[in-house]
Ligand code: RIB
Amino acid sequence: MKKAIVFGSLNMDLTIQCDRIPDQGETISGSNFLVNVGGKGCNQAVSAAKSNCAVNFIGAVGNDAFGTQIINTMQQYNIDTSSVQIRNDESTGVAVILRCEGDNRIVLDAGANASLDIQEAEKQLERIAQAGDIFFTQFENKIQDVKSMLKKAKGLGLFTVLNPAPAQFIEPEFYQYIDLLIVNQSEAKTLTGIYPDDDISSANVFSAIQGGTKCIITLGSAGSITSGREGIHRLQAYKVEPVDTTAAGDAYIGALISKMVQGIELTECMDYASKVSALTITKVGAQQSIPRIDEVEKFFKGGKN
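Now the structure: this chain alone, the form being predicted alone.
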């Protein structure tokens, strides 16, 4: 059975709400403390798994309680964690998030994500990769590790997908290892110097991407856009009442990959991903807000848009 193989970050998110940012040396009271499994790699993998996609994950956690909780959570979603490294020399990655007046402050300790054994990761990729699989990754691990895995996956004949977030420049010669690039508007500007806010500027982004790499640009409430033989293809976003947009991008990417694994045409994959993303922002949280495929089908059965 064809599957998705994810190489990415595994974090525990610790978030707390406060009325204001504390001054230096000050202690203030907070509320609504939450502990959630996170990391872009993990969020995208969970999104794919919730849409009935077989998923293998390659990454690293520490040999600690957070690492155990992350692995257990992924396994609850039927994600294969046999390629996740358990590091004794580093703690699990942690994001400490302070939420205040609709804004946030984040302190990130990459932990095991940054000390991953890349040779072991490549060995695991060789072990699990099969014809027809899709490999996808992000930029929350060490950039050189991400590039090594993309190059390895391409060498194994896999279809490769990159979400370059957090945004970093990609050398033109490296695009040969990327089959599909998925970016938001700010990421597109980092890569090309062009901010896509209409069809013309989006077309300019597509032209600036090197090596013939296919590209999808997500435009938030304006939908998503790609290019094809007939020109620009824009898909409108589905209209919902937003509650929390935190996981919208990760939900979109995982859902898109789940349909691509089935060999479905790209614009149809994008339409399904837009539905998943829309439902995700109607709930608070990250992974817990991402809908399962049956929830998506039920909600949109009546043609809601």
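Just so it is clear, the structure is predicted and the values come from calculations on it, not from any experiment. Positions refer to the first chain, counted from 1. Think of the rigid core as the biggest set of C-alphas that the two forms share within 1.5 Å after superposition. What changes on going to the form predicted in complex with alpha-D-ribofuranose (RIB):
Superposition on the rigid core between the two forms places the CA atom of Q262 less than 2 Å from its counterpart. After superposing the rigid core, the Cα of I16 is displaced by 2 Å or more between the two forms. Once both forms are fitted on their core, the CA shift for A222 between the two forms remains under 2 Å.
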Given for the second form:
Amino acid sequence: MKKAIVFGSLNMDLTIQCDRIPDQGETISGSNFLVNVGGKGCNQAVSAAKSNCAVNFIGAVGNDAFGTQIINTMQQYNIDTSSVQIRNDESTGVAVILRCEGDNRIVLDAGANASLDIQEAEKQLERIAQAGDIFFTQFENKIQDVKSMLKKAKGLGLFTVLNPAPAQFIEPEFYQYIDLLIVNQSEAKTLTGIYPDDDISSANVFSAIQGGTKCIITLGSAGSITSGREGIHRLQAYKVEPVDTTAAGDAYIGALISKMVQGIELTECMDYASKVSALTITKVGAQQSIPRIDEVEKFFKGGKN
Ligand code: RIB
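Having looked at the form predicted alone, could you now put up the form predicted in complex with alpha-D-ribofuranose (RIB)?
To see the whole picture, the full complex is given below, headed by that same chain.
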């Protein structure tokens, strides 16, 4: 069975609702405080697993209660955690999240994510990788580590996917190790200097991406877009009432990969991913808000809502 291999971040999210962002030196009241497992890598892995994809995770947590909780949670979703390192030199990564006005603001302490043993991670990738697997990663670990892992995955003949979040510039020579880039609008701007907000500016982003690397741009409520041989393909977003946008992008990526692993045509994968991401924002939290495949199928029975 083909699988997804994720190299990425594992965080505990400490998240609170507030009516507005506090001013400098100000204390305001919040509500609905939640502690839940997150991290872009972990969220994307969980999203893929909830869509019935076999997932192996390569990453690191600290030797502490948050780390144990994260590993237990991933195992509950049947994610293979045998390549997750338990570090004694750093505590588990933590994200402090303010949920405000239907959006979020995140402050991250990378902790163990930034202290993992990269040689060991590469060894694990070599152990796990099989023909037809998809490797995907983000930018919440050390960039140098992400690059090493992408290079290694490519060398092992895997299809590689990068979500460069949080946004960072990628040196031109590095694009040869990336088969598919998935970016939101601000990440696209960081990579190319162009902010995509319509078909023309998106097409300009695609042309500006080095080496012709395939790219998907997620446009929030305006859907997602990619380029094909016959031009641009835009997929509409599904309309829902947003409650919390945390992990919407992560949910999209994991769901997309779950379908790509099955060899399904890219625009069909994007349509499924849009459904998963729409349902994700109707609930509070990161991966706890990501729907399972049966919930997606049930909700969207009969086509678009
Ligand atoms: O993309 C959402 C994620 O970003 C959160 O779960 C948080 O951990 C941060 O990494």
